[in-house]
Amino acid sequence: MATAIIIGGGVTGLSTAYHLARRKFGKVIVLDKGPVGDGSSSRAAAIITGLLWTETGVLARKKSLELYRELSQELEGYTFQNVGALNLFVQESWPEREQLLPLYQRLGAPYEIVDAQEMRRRWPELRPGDDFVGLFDPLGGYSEPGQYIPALTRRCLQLGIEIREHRKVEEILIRSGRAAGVKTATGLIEGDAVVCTVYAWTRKVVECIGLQVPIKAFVHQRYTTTPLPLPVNIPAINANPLGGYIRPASGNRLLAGIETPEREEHRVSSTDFHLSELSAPEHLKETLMQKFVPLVPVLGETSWETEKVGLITFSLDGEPILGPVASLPGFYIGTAFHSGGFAYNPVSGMLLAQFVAEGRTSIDVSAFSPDRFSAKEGEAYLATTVAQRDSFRRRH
């Protein structure tokens, strides 16, 4: 019986395990150094839109949105929140996105262009400025990580997947030039395929096999409000001119996040690092209110109830890194999904499972290949220190 070992019990790892089990691959083992979902997954805003920047991204997200709707029927305790996704621009930034409209039309990704007046009419609780342009994705929406992660975990267990928590991977085993398993503190686990989905820890995990992955991590913070008397009828909003996002949340709450453009990349120095070591400047809570109350006035009737701080990761070219590593047969990576790892996970897990089980994918994702970067450009990228303002501005 073939065995697949998945390093990382976040949504990408769980999704990969789920799709392998659905394909009756064989034995599937998920390893996490802590509890399942304890990393970036539980700290995600989980906004999903299909209106991305490249053909590969649009095709992948189109499938992801389809799978989210299927999972909403299959996973007990989980429902995809089909409220649509509104991507905001100002007149100066709109032409760059407008150039992509023919791509969306060609690939069958539906959209609507809505001006400020129409946004105010359609969503009375929104007050966009007159210079705002909205690109609305009617298939978009959001997930609640607190629902989705437990529901997907339960389904994985029902499908016979072994989930081993508190099992940190110390080494990747290589035999006859192939990935052959992993070493943990409790011993060796042998397998026919090893899939690394650990996100911010990727570089530290793969350095033991001499692999260099050109990705950088940035601190990300998001907040949830106290409950409001009634639900807020707005879509999930990528408010690009405001440097953040806002969406409804469970219990009549709002969830919002804001970037810190001046903050330099965070370098993960050890696999022992935990996201709880991160912090956000206290003034961001007030800054977030100041920026977003004019857009969503009801936000001013609440206060911040919870704060979660995590890491988002970007590759050298801003696109995900997903697929087999040519220099080490049997080894696969899924990482660097910019701020949209949660949005990608149904399809990223499906694609990784297809690579492992079938050696090919139903969507051409050669643009995401781990081997697309030269060693020289990868080394140059990793040698620089980048502030968030100078990285790719790609939200969900």
Ligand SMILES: Cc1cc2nc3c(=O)[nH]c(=O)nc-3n(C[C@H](O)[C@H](O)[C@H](O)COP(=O)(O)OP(=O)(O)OC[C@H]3O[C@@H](n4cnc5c(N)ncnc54)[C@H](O)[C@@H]3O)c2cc1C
Given for the second form:
Amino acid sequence: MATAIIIGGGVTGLSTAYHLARRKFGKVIVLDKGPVGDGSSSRAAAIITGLLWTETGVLARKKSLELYRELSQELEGYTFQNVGALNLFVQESWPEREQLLPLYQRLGAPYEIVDAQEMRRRWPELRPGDDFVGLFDPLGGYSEPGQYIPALTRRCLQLGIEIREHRKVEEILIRSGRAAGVKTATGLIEGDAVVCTVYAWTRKVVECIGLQVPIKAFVHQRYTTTPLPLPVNIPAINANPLGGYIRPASGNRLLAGIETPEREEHRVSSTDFHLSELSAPEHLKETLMQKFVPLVPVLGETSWETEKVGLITFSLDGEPILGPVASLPGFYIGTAFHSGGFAYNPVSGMLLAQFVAEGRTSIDVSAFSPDRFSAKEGEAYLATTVAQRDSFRRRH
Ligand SMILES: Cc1cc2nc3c(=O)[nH]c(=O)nc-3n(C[C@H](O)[C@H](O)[C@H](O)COP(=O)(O)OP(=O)(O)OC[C@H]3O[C@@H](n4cnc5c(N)ncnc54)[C@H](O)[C@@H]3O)c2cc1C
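Next up, the form predicted together with this ligand, please; the one we just looked at was the form predicted alone.
What follows is the whole complex; the chain from before opens it.
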């Protein structure tokens, strides 16, 4: 029986395991150095939109949105929140996005353009400025990580997947030029395929096999409010002109996040690094209120109850890195999902499982290939240290 080893039990790794088990691949083992969901997955805002920037991205997200709806039926205790996703722009930033409308039309990704007056009519709790343009994705929405991760984990266990927590992978085994398993503190685990879904830890984990993956990680933070007396009727909003986002959250709460453009990239220095070592500047809570109360006035009746800080990762060209690694047969990577790895996970897991089990995918994802960067450009990218404002700033 074939064995697949998945390093990393975030949403990408769990979803890969789920899709492999659905394909009756053989034995599937997920290893995480902490409990499942210990990385960025449990910290995500988990806003999901299909309106991305490239053909591959739009096609992949279209499938993700379909799969989220199926999972909502299949996973006990999980519901996809189909409130729609509203991407906001101002007159200066709109033309760039407007150019993508023919792509959305061609690929069948539905959208509506809504002006400020229409936004106020549809969502009375929303007060966009008159200069705002809204690109509404009627199929978008969000997931609560606290619901989705346990529900997907339970389903993986039901499907016979072995999930081994607190099992850090220290080395990747190579035999006869192929990935042949992994080494952990408690011993070797042999396998026919090794899938690396460790996101911000990728560079550290693949260092041992001399692989260079051109990704950078940035600190990112989001907050939830105290409960309101009633649910807030707004969609999941990517408020690009405000540098952040806001959505409803469980228990009549709101969830909002903001980027820190001036902050330098975070270099993960060891495989032992844990996200709890990160912190967010204290002033952000006040900044978020100042920026978002004019857009969603009811936010002013709350205070911040929780803060989650994690990492988001970006590749050299801003697109995910997903697929087999040509120089090491049997080894696969899924990483660099910018701030959209939660939105991608149903399809990124499906695509990785297809690569492993069938050697080809139902969507052409050559644009995400781990082999698309030359060694020279990868080295040059990694040699520089940049602030987030100077990297890609694609949201969700
Ligand atoms: C504040 C915040 C808000 C976000 N909002 C959104 C959003 O609205 N929408 C969206 O789509 N995305 C969002 N994201 C991004 C999203 O969280 C990530 O893209 C996604 O969770 C990546 O999932 P993953 O499984 O690839 O990685 P992770 O969830 O980071 O999982 C990697 C796992 O690998 C494990 N690991 C690491 N090293 C080893 C090792 N050596 N051995 C074994 N295990 C190891 C880690 O413990 C971890 O559990 C947000 C991120 C943050 C931080």
